[in-house]
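For reference, the chain that follows is the form predicted on its own, supplied as structure tokens.
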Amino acid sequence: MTDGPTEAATKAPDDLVIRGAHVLDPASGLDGVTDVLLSSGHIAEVGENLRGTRHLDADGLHLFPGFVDVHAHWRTPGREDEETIETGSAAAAAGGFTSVVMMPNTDPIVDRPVVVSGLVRRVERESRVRAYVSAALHEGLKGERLTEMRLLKEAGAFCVSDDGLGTQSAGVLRNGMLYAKTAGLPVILHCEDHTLATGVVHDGVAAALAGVPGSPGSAEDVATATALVLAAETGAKVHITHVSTALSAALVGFFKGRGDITADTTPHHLTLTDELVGMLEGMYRVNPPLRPDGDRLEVGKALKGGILDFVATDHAPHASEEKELPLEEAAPGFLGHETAFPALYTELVKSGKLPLSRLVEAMACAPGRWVASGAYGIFAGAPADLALVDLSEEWTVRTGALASRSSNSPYLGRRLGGRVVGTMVGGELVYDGMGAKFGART
């Protein structure tokens, strides 16, 4: 007999030790093989030879903090034929994402408290991952009358955004930033000047050769400059999304430290170029458009140097009949959740252009801190939001293997290295790509 409870009795029933993974967390400085003990939805301990009621053998795998996507379209409400909360969150989980911010350009627009509260309730019932609701910055995303942001926050909105259309009036944008600041809401901005953005692809050599109308990079740059000036002036928490040009990246760098300003770019703007428009396929239409290689390289350097803080996917599902059209008529947007890490690992990390630690920082730690407004990573007391990745696995992107309800991935048919094999949210395995079997403690 013993004088007190046994070690096993003091452990919670859901204790789980992830054994032997290469743990990489730039935020906490972890970079090596170790064990991670999970208990009651949180990380209880990180160290060697840990014991729990169950174990998962992760030998040969990498363990990262769960990826966080601050920009995704799950098409709910209104276009559930393209994506639902269930399928969108399944795609996110399959890509290693444990938290996602949902954009408001749905049908109806998420611009009223009743829509926000209804969406929050649906997320609680249907999402496999943590999902945050972005409400619209202005009513109907028309760029005119601001939404009632305090009421939207009370209904459960995490932030406000003008994504999909942008804000054409600097006066409206400035007032929106001021209102959002008083309401305690971050602002995510789609920077695009519609008086310049009159085409469907980047206005360059590829567009001219293809005979397709283009929009100049200045359509993004002018709007980005306006947004950054106003963000610095108002002090609002402003995030510039899907930066795609060299000049916009440089502008973000200039304004760093002049306000509460962050910015992201996307996997497709880091790995693809406007040469694809020569195929004249609707699949390759996206907004902002794919840019020339010079922009792609400079945006990549800005990400590597920390000028651009995050990678965000701009996951944008579309029905096949909307993408199987001529380039000028197709709906703009790509799937992003499931291919984000593999595409960037293959094109940037394996080629030596970006350290793996910086990619993990940009996909997990930095956006995680932004969403959580605090520390995010693999350390005792943190939520057990984790991604297990097999860096040695190679796989071909195929429609039938995608969890999304749509199939408009620009990487279809491509062979990518690195694959997410397990995703945990609050210690619960929400994606199992390895047939995980939890061993009992002996």
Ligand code: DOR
Contents of the next structure:
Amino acid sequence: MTDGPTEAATKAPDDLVIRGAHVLDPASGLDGVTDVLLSSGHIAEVGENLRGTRHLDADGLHLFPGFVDVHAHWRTPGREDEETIETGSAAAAAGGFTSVVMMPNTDPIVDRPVVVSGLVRRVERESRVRAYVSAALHEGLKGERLTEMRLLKEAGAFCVSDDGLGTQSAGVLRNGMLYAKTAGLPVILHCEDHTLATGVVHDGVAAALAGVPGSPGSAEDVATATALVLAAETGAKVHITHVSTALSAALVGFFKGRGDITADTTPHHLTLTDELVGMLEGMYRVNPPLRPDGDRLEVGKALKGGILDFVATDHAPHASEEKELPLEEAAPGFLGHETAFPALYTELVKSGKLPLSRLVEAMACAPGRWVASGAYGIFAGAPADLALVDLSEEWTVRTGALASRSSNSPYLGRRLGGRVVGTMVGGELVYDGMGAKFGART
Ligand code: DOR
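Could you output the structure for the form predicted in complex with this ligand, given that the previous block was the form predicted on its own?
After this comes the whole thing, all chains and molecules, with the earlier chain placed first.
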């Protein structure tokens, strides 16, 4: 599904009132039980006792703006055994996500216009949610030759990124930012310096005890500092993804307002630590690596205070034969879409560390504004992109319960609170976890 409201509108059913949900949208100042009328794929009205052709009773549920994930690997083209646009978007929808940005480290890499336009066409046919294509910043993600960004944009690219590897030369990165700016493309940056990131986990006590080679936090911090200096100088629209250290978060804070700079962190860096390295399981390998609790806490504070603008999952499916290996041999990355809200709700909101409204802001409103370059939320005229959530429900993360084609979730076996029960894109129910029964006009 593309971002075209026209397409969404043609697919939308007749008007529908979502009745009795607790509507929470910090951007619109909504926080209470009210009705929401949807019409032609858009929100028509928010208020009391609304009437429509059909209604959906949502008593006891929360209604949020649809979550937006600017960082996902749907492995298409090339590794459809791990994820497809159909299964990736099904996982996104099951997690309450209505918009997703797909990363370009596929096979072939998304560094030519023909690959971009092919993906855009497949998204239109196969995706349940709005999906945006990130093209590569450099050919082959090698950090050497810039891609033809103007042509990539014409072919439908939404942004550029060398995610998975990161750009190693500051001079090359600076040129990339300047070119992306003239092409009108945002740049998403994975910050890791490969001369320092030589290990497979965080270089700390847990790595030493486990006897596994580590990469220091400076591997991320040095690259983040370089990226921020260049972003401030060039004025390019730069988004630093998966911030995982206290120092990188502080650096983002210093540079905020000195350029067009935003940053995210992930659910796993907010809820898990490098203690898991002691399990010696390839499951817990991820880039950037899980950090000590001190970093996790500081990154959480930066998210709470808005220094880190939002959450992105880095949804990274991997085949079991690439994950069920010793740490040194395993592929890095975790599934993210389906556990993002429940993990953060359970670990941060229920424990009183983060207000629910800030979590909704960080998963929906803020990334939604970044993608839309404008207002995003629950207000008359906005696309009806919505997530219905049952905060009272608990569920156990199990392979069979996940829509993703892969099962490399670091939360497998955990009991989480908060379950997404319905996701709408352009007014269309793209995930139904409640057996929705639409009542007729009463
Ligand atoms: O752990 C990761 N896995 N980090 C990345 O940046 C890339 C991702 C992948 O593509 O598997």
